[in-house]
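Here you get one chain, nothing else, as structure tokens; it is the form predicted on its own.
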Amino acid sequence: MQDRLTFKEILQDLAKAQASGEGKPLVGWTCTYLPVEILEAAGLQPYRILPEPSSEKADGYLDPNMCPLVKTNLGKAITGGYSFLSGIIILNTCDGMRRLYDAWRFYCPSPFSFLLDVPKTVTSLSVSYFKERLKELATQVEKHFKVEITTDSLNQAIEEANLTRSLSRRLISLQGRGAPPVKHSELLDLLSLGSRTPRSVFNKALEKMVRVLEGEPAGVSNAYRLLLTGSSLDGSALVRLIEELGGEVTISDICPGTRFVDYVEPSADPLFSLSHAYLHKTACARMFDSESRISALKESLLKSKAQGVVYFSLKFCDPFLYEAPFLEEALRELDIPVLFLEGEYTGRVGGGVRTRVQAFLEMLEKNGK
């Protein structure tokens, strides 16, 4: 537990020394999509745009039918919120963020902004289109950044991005050996506090707490084993409401943690390696390509040996809503229940919700799950 405690004291330190001005420009985003390497390779640091539940402010300016997500957004932007950002990217990923960059740019202008446009298809011509897209994106950051974003500074910022993966990767493993010496809800935090700060210092705390937590032996669980997916969560708060009900997160597929992309190649033509990677990491719904989606979660529902899967959407977040009955379906197929749930970004559980989630855990053990 010290040692848990002092990675977490490592990132929050680190947070404040951002806040007092370190000396990297803070460059806001939005969605996974986004190679950040090409920000990091500009000595710029990213910080992930992750607003604090409440959408009050935003919501004379967008139709009350949009994205909470997206309203968040535009709120927190609004009352200054976010005006220690030397720019922000956004990511054409639905035509909620689309609107958002609009509204952002009009109501409180960054110093620099950026709309990335993302193909929904992933080919050969679309990996080309992405890569072009990426290019503009680093000759924009060099001409407002004053700044040389050469081959050898993206391949170094890929090789410390893939450490960081590399390190993730093993610290979610560790969710499939009986008892997790780290539960989801831990782990959803600590990655999410990672994407707002320095990669070498979160490398470090990284691999110093998977390392612990390798040694550790594991523990016996009769929790029911879940897999989480679907749109951006609002913290971790429903995935403590499962553990505290005796549910266990084993897997998730979820924006704001574990859905990063596994490896890049370092090569002559890094824009073409990241454009590469990023188009075919783990799809979301947004993507044209539900077939490889269902694929890759049935896969991961027989690694991690789930019981059941909890659906999470955002209301009037349309890609998920449209996806969760295709989804419901195709896992009939191995008799896994599914439980559907669509909330507002609150960042709190409402009762509707708890009352759910305990029957689908009663159902689980009635039926022998």
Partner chain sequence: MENERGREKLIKWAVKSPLTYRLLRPVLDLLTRKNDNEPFKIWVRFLLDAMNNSYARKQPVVWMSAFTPSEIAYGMGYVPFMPEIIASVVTYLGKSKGPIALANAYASSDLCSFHRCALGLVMEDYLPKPDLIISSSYLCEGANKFFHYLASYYRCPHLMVDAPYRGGSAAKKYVADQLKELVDKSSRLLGLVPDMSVMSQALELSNKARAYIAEINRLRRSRPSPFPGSEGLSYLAGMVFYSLGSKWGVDFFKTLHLSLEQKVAKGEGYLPEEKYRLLWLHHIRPYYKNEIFKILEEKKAAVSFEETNYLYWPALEPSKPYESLADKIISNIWAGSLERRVHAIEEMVEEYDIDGVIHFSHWGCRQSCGGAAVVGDVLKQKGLPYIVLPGDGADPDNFSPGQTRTRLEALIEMLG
Contents of the next structure:
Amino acid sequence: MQDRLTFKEILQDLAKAQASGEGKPLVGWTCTYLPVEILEAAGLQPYRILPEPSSEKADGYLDPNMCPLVKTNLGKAITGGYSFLSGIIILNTCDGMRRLYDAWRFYCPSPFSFLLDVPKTVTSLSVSYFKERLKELATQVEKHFKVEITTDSLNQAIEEANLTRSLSRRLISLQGRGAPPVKHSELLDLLSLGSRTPRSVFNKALEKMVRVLEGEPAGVSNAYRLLLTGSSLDGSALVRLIEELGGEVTISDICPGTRFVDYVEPSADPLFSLSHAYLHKTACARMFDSESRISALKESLLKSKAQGVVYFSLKFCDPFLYEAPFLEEALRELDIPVLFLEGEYTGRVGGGVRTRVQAFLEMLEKNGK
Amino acid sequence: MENERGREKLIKWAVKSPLTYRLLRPVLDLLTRKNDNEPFKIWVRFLLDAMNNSYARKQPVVWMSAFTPSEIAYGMGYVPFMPEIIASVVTYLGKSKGPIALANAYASSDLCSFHRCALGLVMEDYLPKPDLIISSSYLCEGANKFFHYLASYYRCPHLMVDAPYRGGSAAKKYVADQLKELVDKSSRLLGLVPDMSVMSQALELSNKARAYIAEINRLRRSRPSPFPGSEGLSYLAGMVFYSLGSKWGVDFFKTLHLSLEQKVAKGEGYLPEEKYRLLWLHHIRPYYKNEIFKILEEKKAAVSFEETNYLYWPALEPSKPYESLADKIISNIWAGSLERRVHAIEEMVEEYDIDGVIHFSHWGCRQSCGGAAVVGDVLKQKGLPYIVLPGDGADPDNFSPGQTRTRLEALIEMLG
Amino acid sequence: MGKRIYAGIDIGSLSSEAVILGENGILGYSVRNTGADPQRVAQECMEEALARANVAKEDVLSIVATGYGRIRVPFADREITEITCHAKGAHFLFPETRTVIDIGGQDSKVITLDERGAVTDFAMNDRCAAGTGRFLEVMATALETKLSELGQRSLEAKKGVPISSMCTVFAESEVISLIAEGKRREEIMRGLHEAISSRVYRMAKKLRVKKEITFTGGVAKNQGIVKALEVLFKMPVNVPDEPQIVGALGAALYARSAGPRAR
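Could you give the coordinates for the form predicted together with the partner chain, as opposed to the form predicted on its own above?
Zooming out: every chain and molecule, the one shown earlier first.
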């Protein structure tokens, strides 16, 4: 009971800290390929742009057949929902994000906007090219915000972020050990809150949680163990539904949440370290090579002993929709059933989804898994 | 039932036999001897030749995405095969529905119908097997994943050119280095020694074609419009994607140039009467039977130019293939920031004396349609009537004839 | 006789209308369901309107057809889109109109016009019937009420239940599950009207709406939607007495301004 209480308090504290931002200028960002350390080294507060799920879809400003996350984001931007940001950094993640960058600048320009080019391959060429782009970002940030980014400040930011990453991974590793002390839905909420909260506050909260929870004995759980993967999720409603229906997400590879860098090596060339580490992190489907993402998923499947996979894709998300057949084939080889769901970033789980999730769990039961 | 299956087998055998294309050539030559559309005839012969080479497999067959410079394939002595273009031809022949229906069982129906059509053809085993697949990452997000999936399907290697968003020297170097790597890797994979003199020759051929394209585009500024936009969006665009770097390309553009020169000299337009001049945005149009261009003709509206035929790249330097193809990739107006595309469109509006603009919106396309509102707002601010025309390039089931007519006619009514 | 009489006919996806126009205004009109045979309904509509106007067919100087089925009206002299016609008709009824919202059977449109009634820009819904007359018909069935009662009943609710999906198929199942959850039907109706209105509002906002707004098409008969639109746009919305005939009226006005047909 006590851990539940702690968790609630921690979330409230974080929400408060997020509102204050420690008085630093807030800079919006969109994708986990951004080394936020560069912003932190510049004394800025990174703020991940994650609109509340809504049906406000910037109709008329973008074609209806565009990613609903992009449309919701633009809808919020146009109605002034991001006017508190001192700048935005959008990444070259996918067609949707590129067009978001165009429309945002055209319809509601932010004082500072930057598009960070991210390669689609992981090679020595791409690592050095990405480093060039990070250097350009750092220079632009220095110029616009009249700050200085040094090797030392970058390394310090890297170390603080490394602490967040290792604590988050420890917390995640507590998942799936039977009656998880933190439900996966709560974990996803926590991580997405963390992506907009001052680092020091978030680290303190994580430390406290890890200390309390690691001390608790492992429980027993009868829930069906699932792996969740896919594109950006529209909040944690789907995971809550799975939990309500007797399933348990024991591991996930999803955004926002668990698709972050594990570790960055502080060095004399921190921009190179960042370029290297960020390109080598768990891949999003936007990357060229689907095999590495799928083999990582297979590994987590085996490790987490998941019985089934839930594959979620936002509608019109080309990277994840085109990759779906790959994953389905790979899972068929492993004889792991997969449930494919599409969402519109409304944050609501319709009756159809409930039925499908429930039927999927019933199917796992029949399979005797 | 048995008969049906037998017929299907026979058709498949015929489609996959190079002999078919060698036989078809004299037959089609005979059938079209009275047709004086010489450029179109070259396109047909080019396609037959490409199919013959693709199925005969005397040289390595390399599948490519439409936006990957075809000069690479011709310069390496490969036979390029472009499934996206082939899907549009299959659509033109009225045969896209079957393959699309087949692919829909595996791929979301929100994905590009050209990819789904090609996927269906792959699954039915109609297409020539690739020895290698090359794609590039810009413009179309889906293409890479699509080609990657095909590579795993055929168990063949897939190489990609990662085209950055930003320009400048770092980007150019990044692309040039990748192209060099691509040439080295593909030769190693296919057991060939690259002959750089063949590469230079391909670039020279591409340059020759480019010079004709520049002239063609200049002639198309004439009033009345000498060349139909519907054809600019079909075989003309097809040749720009598929033939640059080959002798076919030079032949085609030279012939087209000559025919337009004659038309312009005689003051001949492609419409009986031209009252309005329109610009078509997006790379494609619906290729199945539809009434778009008939409606426009009824209203005396010419599609005078299409953005897809805008000449965006500088002449190549045959002695520096990697750098100059990198330049071509980086100067693509549909990649990178939207401002560049908007400026090019403004230039086209000016040069072709445009009265109104149609932005086609292909259901499975995000890259170009995503900018349709911004482009529209810029043009509307200049007082130019502009419509977005939703539809689908390859899937006739995803097209509303009634709505299309209403939008087109409303555009014309706005022109006054 | 020297009578100057013109006609407009609007063949929509769900309903068809004819308007007979004299020099001093509308002489008669007719509204019918389109059904499966647009040619026949065009004929019937025309005859009915002529009978009500007490005008002989030969006296009509020219006829303009509009609407989805405009190309299937054999006796029309000219066809013009419903976009241009709704602008014209609305401008005639309310000369200060600068924005027309037209929600018909399968389409919804927002049209901006200048002081002469000429179209300056328009937006139109896409492929699906979300938020149109057809959509409301399906929802009325799901709510076990008459289409004509939806508007009035929704005004009895103090607040609307938020409806997340505007896709006809998804919204129908959402409505059914809301009923199953025990939500008040009036509140669901109000929620639907609010969702439709905000969809139109968003489509309109992009075009930079100007005063006055006139609401045309069959859905304008639904007071619930009128009310919701007025709240969103923060201004009153003109609703013609017979909002369904505005397209046909516009067509007749075009016939009149073009003058008698050349014979």
